[in-house]
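In structure tokens, the next block holds one chain alone, the form predicted alone.
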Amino acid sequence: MSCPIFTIANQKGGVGKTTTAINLSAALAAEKIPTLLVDMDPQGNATSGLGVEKEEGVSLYGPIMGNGKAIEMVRETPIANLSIIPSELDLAVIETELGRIDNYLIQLRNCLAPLKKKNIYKAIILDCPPALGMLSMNGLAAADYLLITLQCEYLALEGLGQILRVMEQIKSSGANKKLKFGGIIMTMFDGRTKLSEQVVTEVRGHFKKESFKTVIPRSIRLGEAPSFGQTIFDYDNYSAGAKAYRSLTKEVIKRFSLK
């Protein structure tokens, strides 16, 4: 059977979508199971947040317009069992030029159909720009499954609602029956506050299967880690968001059966 890709989406920034992507990837390999991250977001936090250096012509922006393959953009980390696609800002131009090519939602699925068979990594982890256009779209189009970060503030509820009627647009389409609703992952809870609490029930209240159990705290920690080229475990293994971050790789390898 070949690896499961997931990708981690939300059309909102800063609710611990890319600090999620780090964690997870580097928790699994941690626990030895083979994982390739990969950087779709032009900004290219998630290369950076894993201190690996940009570079020009090394993102999927040639292999999606079908120059190159996937396995050809594959860096190392410097952690073990942690592999790379890094991003480059040239993956912004594919939001204009997508849209001139037939099939262009399924581009991105082809492009690592060849690596995903080759089954050198047990999960892929694709971390996606916070927004819903062209980069997303092609991610959840590629997607086994989809994981949503969801921070535990108002009106969380309400783009939650909207990511999973893309999700049903995505599978209705043709362009991936096959994609699966993976999990809410709920981040920056406050325990201080109400709010955090009255968000994760009225999540759990929705959507109590899907949500992982694992909620990750607000951390200035976690902030700070990746601007330090670090995953939160090598910043600080003993904060409590590196616990959570571990405590939910048990949850995902449990529930995708990934050991």
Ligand SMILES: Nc1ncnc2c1ncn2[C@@H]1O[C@H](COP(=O)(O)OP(=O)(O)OP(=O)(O)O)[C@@H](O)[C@H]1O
Contents of the next structure:
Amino acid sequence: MSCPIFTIANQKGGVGKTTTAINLSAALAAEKIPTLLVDMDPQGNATSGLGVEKEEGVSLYGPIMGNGKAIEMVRETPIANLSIIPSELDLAVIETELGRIDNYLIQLRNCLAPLKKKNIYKAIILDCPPALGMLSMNGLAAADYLLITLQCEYLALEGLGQILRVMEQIKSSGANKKLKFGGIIMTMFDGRTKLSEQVVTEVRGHFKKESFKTVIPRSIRLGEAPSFGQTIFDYDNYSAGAKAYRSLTKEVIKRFSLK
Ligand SMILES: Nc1ncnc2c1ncn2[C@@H]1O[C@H](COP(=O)(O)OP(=O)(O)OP(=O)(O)O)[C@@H](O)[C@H]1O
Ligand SMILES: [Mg+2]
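Form predicted alone already given; the form predicted together with this ligand follows:
Entire complex below, previous chain first.
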């Protein structure tokens, strides 16, 4: 596949979706894989976390609602080989407005199709908001692969069934028959607690094939980086978090044959 779309989703908030979207994208770009990060969260954390200014009218809101093209919304980032389609608050209106349009589930996919065809990028990473609403559903309908981030904490597995059921619905409804479960990325692992270990063991027990070997540690540096508008590689390239995201990226490149 020339340019797979990876949608990072989990309806649970604060489980490392955006941190993973930013640092996975940046690490792919560092491997000379031209990458596009699409910020689908009205909070715009991926946009600001990369040090990109939010601009009024610059998001996929217009294109998804039938006004303008996605390519007009692409902006450069401070990182070579990494572009972004930013988000801004308008995107939130999609949750209430999009339902009125025919084929509302596949609007995002239709928007991104020309970008995919153009062969400018070798990977598109989509960061979803913490809800299984219109934006995330469109994210799933546009995806080749669903990547789920899971925080190594109590009840981590509870929400997993729900998003996997939604994935099956998107497939069986015909909105995206080809959608594949790309894998589970376990985040915020705390080696000092038994609970983190237990979660990893349990997830690997259920999802042996899908679980990435790399587990992202809980790290203060990872939490700090976005407030400086920097990836972990620019903020602290030798931190445990940077090492983990590099290692995850190697697995992603291998699993999906991105090189
Ligand atoms: N491995 C980590 N170690 C420490 N802090 C982290 C780690 N990963 C993410 N964080 C921090 O935890 C918070 C939530 O992370 P993040 O924004 O990536 O989650 P999210 O799933 O995108 O959240 P939301 O659902 O609100 O979009 C952020 O403040 C982030 O900086
Ligand atoms: Mg987020």
